[in-house]
Amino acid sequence: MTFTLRSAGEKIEVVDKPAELFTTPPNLGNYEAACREFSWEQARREIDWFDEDHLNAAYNAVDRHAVGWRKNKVALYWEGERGEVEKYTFRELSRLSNQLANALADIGIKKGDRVFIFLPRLPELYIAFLAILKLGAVAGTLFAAFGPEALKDRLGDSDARAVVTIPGYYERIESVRGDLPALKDVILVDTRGTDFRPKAGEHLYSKMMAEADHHFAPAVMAAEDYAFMLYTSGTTGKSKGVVHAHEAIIQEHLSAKWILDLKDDDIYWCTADPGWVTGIAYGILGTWSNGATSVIYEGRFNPREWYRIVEKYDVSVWYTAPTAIRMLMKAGPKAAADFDLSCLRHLASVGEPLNPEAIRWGLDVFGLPFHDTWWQTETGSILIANYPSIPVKLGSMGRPFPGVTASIVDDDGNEMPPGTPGHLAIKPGWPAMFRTVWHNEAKYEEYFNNDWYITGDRAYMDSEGYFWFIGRGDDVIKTAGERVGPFEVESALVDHAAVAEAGVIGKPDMMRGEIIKAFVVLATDQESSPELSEEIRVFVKKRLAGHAYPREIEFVDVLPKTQSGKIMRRVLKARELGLPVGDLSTLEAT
């Protein structure tokens, strides 16, 4: 398969691909055509409703496939990380999400509710998601790696009623419950062969499903019931309650559709955890709403395990993370010329900036580029893209998806010129937009300003609506695709006996976008070491996630701070780059 790489511009690589080289015309043929037809109410077509107001997104997911000719069809091939192999056809998980909302329901959950789901990757997470759509409650994703207080702030702010997880994790959770008063019920997936003997509240979820009748009628949903929330993090204050609506599914499935290209013949594979919105909309709703075949792996990075997973399955369709490609990278081409790759047809990458690098070894080792696609977890689907049939420019974000307006505005919301940084801003309206920030009102009209969703990033456009990533407008820092919040880092931090104050900010990786370094203030009695630093970091690393805490630490007498007390995050990234740091003039006198 050969590509061109030609130059548009001073220095812009582009990436085109010939017609003829479509094994299969792109669903999205035509680019400028769609944004000029598109609306919004022929996007509504595209999925089924039970009348013109009312549709549930699970059903549109797994159930209408379940009656139709799709019925047979392998939905999901699952392979866990000891090498177990399971399949399950959509008329299976149609069932065993029935059987779960059955049971869910005869314990008392009800519509509105918020249920959590905090396992591994397993089959039961997707089923307890499609199950707890099916009933009209809200279904909330959790990172297995989090630890007692993340899973406290999330479950107390949520008033979750209910949690789905597996005995191994429960004791996280059994740690905090006597401050989650909501928390009624705990379902334990003991189907893997965990003996556990459930107390009041608790509940196994063997013995559930095998009570459970098959057939379920799916709540009748309007378009702005909530469906799913996700807790994301911001730059002070806790995580915040991101929550989206069962009408987000029309936008899902379209993107899914034009952006990632899936076709009925396609096997699919999202490396994304559903703890991230990815795992949600690319990974569960808008993947099987399109009828494609979902892999999902369970088991840790490793280049030679993703390989032999591409190859096993015949994966056509692609969609991961830069710092995965990075990675990828670092095992060198020999990992990836042991295996037979000739399946793949699409690549796709999501979660931070992809650079021009990573599309040019894409070119090199798969005879295919990665196509980067932005989004974020309050916009619920893909909102600017490189599309299969459009030329890539290396580097660049894309164009925005059909229906969507989007543009560069400046500190007052009025729109920029091409070529002119500002803030990148969303013409709010959108089908897959978040419809609040639970419990938090004044948070969620924060993000609005004259008419335009800030999204909170800097870029640029070009002359030809070529969006060009700057960096984020905010303090959050993105490693290995995963968004932190500074302020809980730092509050896990201050948690430990021997530090007295912390900053954290991100600072530039290869790897991984941006590290998380801390600049930490001992207590008195304190004597810095390398040993107390691993302690520290190991101390974070239970408390929050694998991904959030500092793989640097540097000790230091005193941080910049406001008169006010607030850490001046910008001067420590600043120093700690070299940069300028700007104005001073509210710097507290040290």
Ligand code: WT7
Second form
Amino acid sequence: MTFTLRSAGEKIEVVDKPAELFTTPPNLGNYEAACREFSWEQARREIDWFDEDHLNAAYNAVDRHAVGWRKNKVALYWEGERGEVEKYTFRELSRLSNQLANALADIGIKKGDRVFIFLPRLPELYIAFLAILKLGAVAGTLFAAFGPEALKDRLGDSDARAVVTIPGYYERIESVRGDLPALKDVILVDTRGTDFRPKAGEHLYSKMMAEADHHFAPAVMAAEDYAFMLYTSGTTGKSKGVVHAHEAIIQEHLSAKWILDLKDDDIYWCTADPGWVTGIAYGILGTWSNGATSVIYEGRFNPREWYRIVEKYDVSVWYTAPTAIRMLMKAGPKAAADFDLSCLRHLASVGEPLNPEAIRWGLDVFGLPFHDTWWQTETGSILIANYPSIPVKLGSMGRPFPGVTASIVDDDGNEMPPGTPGHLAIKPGWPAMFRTVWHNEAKYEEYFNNDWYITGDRAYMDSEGYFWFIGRGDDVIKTAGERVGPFEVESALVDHAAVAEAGVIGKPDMMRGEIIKAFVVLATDQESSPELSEEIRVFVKKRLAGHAYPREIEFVDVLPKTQSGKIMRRVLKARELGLPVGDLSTLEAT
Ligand code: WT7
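Provide the structure of the form predicted together with this ligand, given the form predicted alone shown above.
Below is the whole assembly, all chains and molecules, this chain first.
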């Protein structure tokens, strides 16, 4: 199948998708009709309920397929970093997560306890996530790149009761364990061999599993009960714990069906790590709930390896991110031409603006357009998307999911007409919406204005109801799709003895969208040098996270500040970009 591009107006190009090009009809055949006829009540019926108001998201993702005709269907093809391969059927995943749920219950983990997962993309990560939800506990995920400081903040703020990790990562938690009084149990995944000797409060995964029964009745959860949480960054303060309810699965299921267009004979690959909400909603819950066979690749990004995975597993539906697509583009057409990628039939992308060149390149190389999708950690589910059955306008994020009301509002939360730039806002009440910010209801309330959820993004809507991204409305940085709060980076910087003050911004970058740039004022006795710059970079990388360090450091004598002493990142950014700095009336006289 080959889709073509047509020009529609001065700057707009459109990919039309005539029905005859679909080998199987899209799951969502008529977007307009779906919007008209939509009811959440009907959407709820896609999911299995214990009674009117009770369900378990993990039961829906896996267990319900483990008893029906999909029980011997492969749910997970895993390929490890060193080329190891494993596969798990729905029945096997169901039993393994039952065993772990029993084992976690045995060490006293109860409904509502926070259990965090700090693992590479091993099958055990997925088993643990399911087990925690089945038990009724709240699963938290952590990026493998996190350093001790980032771990302490997250495990401390959530009062995590237990962590599932591997011996090789445990050191980073151990070094801050004294500051984590609530952390009682550490489960060490040793499935692929270790000589780790557990002390009190440490448990070897394989031993726990060997002793555990594979029957487990999943906890009967109210729709509103908490299922999982993720820490994400805002403009100010430390990262915040965004909490999702079990009923998020309703929308994650339906969006995976309608937007990712999963069919039973598809092989699906979501390249996102579950440390990111994409890896949960469309790497575990919504996609398995559709009975999809998923590929999990533990290895890092590498163009040839990625193409090899697509070819080897016959991947047909692929959900990835713009930075990865740009890196594939950079690797050149030859890299792609060496592989048979004709198995692909549907491509989607998320996380940052998807540039038109990336879509044109996809059409060239795969004969398929990437479908941009927009959402956030807080929204729990894709809310704006390009659907298989409607034309893609290059550069647009697409149209709201049926049942979701999106709009553009002004500073007071009043709706604005098409074509007007403003705050992208969503009418609250969609099932996958976050339910709280952990222990910080005030932060949660800050998101809402005049009965709109304010996303923090600026956008406009065109006359046909397509949404177009303009940029963040705040100082949040998006680097290679990862969301980084400038405050966290600034805090880590000033922890370095040589740094007196620091201001951090996102600097536009061709490949990564943005890179983190720090402006640093050194302590009086310090001399700037390339060595010191490198030392500071490594310091932040180790403490915070592998992705959240400043790629660029500029030493400056003073930072622009308000009279109350707040660093004006807006001014730093304008100077960096050579733009007018705007209203400086609150700038401190220096
Ligand atoms: C922010 C949310 C939920 C997975 C994505 C990461 C940016 C997301 C797009 C898109 C332009 C996008 C926004 C948003 N973003 N998708 N299609 N086009 N920007 O979730 O880490 O919570 O980040 O990512 O700025 O607010 P997240």
